[in-house]
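Given next, in structure tokens, is a single chain: the form predicted alone.
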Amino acid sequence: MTISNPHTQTITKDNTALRHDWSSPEVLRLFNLPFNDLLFRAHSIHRQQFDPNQVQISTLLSIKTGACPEDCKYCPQSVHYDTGLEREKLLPVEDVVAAANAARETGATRFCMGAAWRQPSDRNLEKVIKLISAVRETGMETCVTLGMLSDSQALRLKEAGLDYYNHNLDTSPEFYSEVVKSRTYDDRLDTLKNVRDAGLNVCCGGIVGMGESRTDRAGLLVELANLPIHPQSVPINQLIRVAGTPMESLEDLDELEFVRTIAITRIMMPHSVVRLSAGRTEMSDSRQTLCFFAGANSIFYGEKLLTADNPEAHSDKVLFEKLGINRKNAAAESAA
């Protein structure tokens, strides 16, 4: 499904359109220009918007592991593959504010909160409601991602005073059921109305090297800039093929490929946080400085993202100083 929007472009408080009109053969034209011409001008729109040397820190951390009822074919904590992981049960408060404190003295300025749910419960929302309420008093700004909502819970969540809610397409609609057939595309889409409805910042980008070809990349990202609001924050992850799941033995995507994806997220998305997410690992020093080029400015801090192994956050560190780049204080992440 493509998003049907009257509004083709939003002017912002600086006078910049930003569009939601964009068709996939104008973005394939994007991926098909020259590299240098194509960092080039995203790196232009991103120093238009954003300090080109400064990153925002978020750290991950799964309140609630494994037995998910969901198909996704990437997710070790689905319960359809046998991937070696205990289900575990949702994290006690105390255990949550401690890692919160430990994510904001390492220089994250945000925490989010990812629990293996297809629907949190309102019972269990009430309990995500009070980790939320005791990270906040830690300073942090706060996300969660719980899987589908309804329009009730996305206004429980903003009353409760959550800052972002992070809910991934994925992928393009047409490449989507070869990924998960547990839920639709538009099952995604109603729930981003929902937290758009309730003034709710969105979180929401999508997995590459799912075995989709050029084209599906370029249609997640008309997906994404086509919602009636760009997403606040765009994280785009590389898979992380996890023995067990469907998508444990396919071929790596090309590391220029993926620099080409960020670029053309920065262009379409100017004023959006573009997230390095998942897949991080795998990721050379040179490759990640070419993404931060090319728009990115944002990554997750920890060893863990949910249940997949991250760098370190000294490793991130040493590459920083390397590269001049500070990290956004929460000061400014709030006046942004």
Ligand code: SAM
Second form
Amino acid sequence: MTISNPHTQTITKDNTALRHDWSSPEVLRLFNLPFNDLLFRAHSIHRQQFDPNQVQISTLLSIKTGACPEDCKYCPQSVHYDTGLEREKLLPVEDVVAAANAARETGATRFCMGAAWRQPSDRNLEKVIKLISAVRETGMETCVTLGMLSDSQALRLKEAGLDYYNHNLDTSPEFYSEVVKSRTYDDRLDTLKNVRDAGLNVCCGGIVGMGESRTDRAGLLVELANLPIHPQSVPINQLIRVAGTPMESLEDLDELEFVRTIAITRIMMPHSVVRLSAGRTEMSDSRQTLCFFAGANSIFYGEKLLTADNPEAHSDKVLFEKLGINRKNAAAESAA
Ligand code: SAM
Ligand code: DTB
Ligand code: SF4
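If the structure you just shared is the form predicted alone, then what does the corresponding form predicted together with S-adenosylmethionine look like?
Next comes the full complex, and the chain you just saw is listed first.
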């Protein structure tokens, strides 16, 4: 049960104030904290809200690949850039169910399907609904990311039993037009409203390392936290610099700046599941470990994201084992 104080904060059952009135200067002050102070604060909040040794696992599948009419400068699937990607039409239900079963067997609890569309046609939406129904039968949670949605399309997905809809804000409103020209920030916010109003869980986050400033990273987090309800899932992606996209030669983002971004996401949205999302093949085990300490508590598991590489499932298993993450009796051990 939650009690809402219009637009500013929500008090939840456990008395946590979920704020929706963050300002950019305030968030920049968090970015400027000494690293240890920031991590201590984020980890303390993380422990109050979650089991710090549990990380949720999702697996992604691209169900319709490439030839997207949008011009997102980071994306290998945009028709505007030659990335050598092989296009694929909407996958048949048998292939999708086989991938979902394989993901469940490796320990994933949610199956996320992505399509390279600006917005699905109603006909394609019905085809995706058949895929969602088939994946639900495997017992996994379902998530889809299909581009923009009208209010009736969002309601149709809710009615079909979808659990999560992913739609990222990607960056600050100020930096957005440097990254995408074929749609506006308000288009993104409208879809998020349709998804939220339909009663679907929202998965919404962004990408860092696109040449944005720290102020833009703060601006993205302000937008996310000031939504009327915090997204239930917040993916923080590090840009994967794909050859052929306009972002292929950008410089590395400092790795501690990335960890700071995760920590501040945790502080600002204490009840949201924070996903350490794209870009993990470039991250050392130590950096990922710091991210889990700072409050990240979900990952994508499996060798592919949508089209780009992700760490081998085996190396994630080894890292989780070293860290005691998802060990069955971890809660009892840490209480002893
Ligand atoms: N077309 C739909 C849309 O844009 O909402 C869904 C698919 S799109 C590939 C899903 C998300 O993947 C994007 O919003 C973006 O945040 C992320 N993404 C795409 N390319 C990426 C890259 N090179 N590095 C990191 N994240 C990326
Ligand atoms: C999200 O925030 N990141 C995922 C998921 N949501 C759909 C996608 C990352 C895509 C990385 C590039 C690719 O695999 O094509
Ligand atoms: Fe299309 Fe989504 Fe890629 Fe943008 S991010 S080009 S909308 S698939």
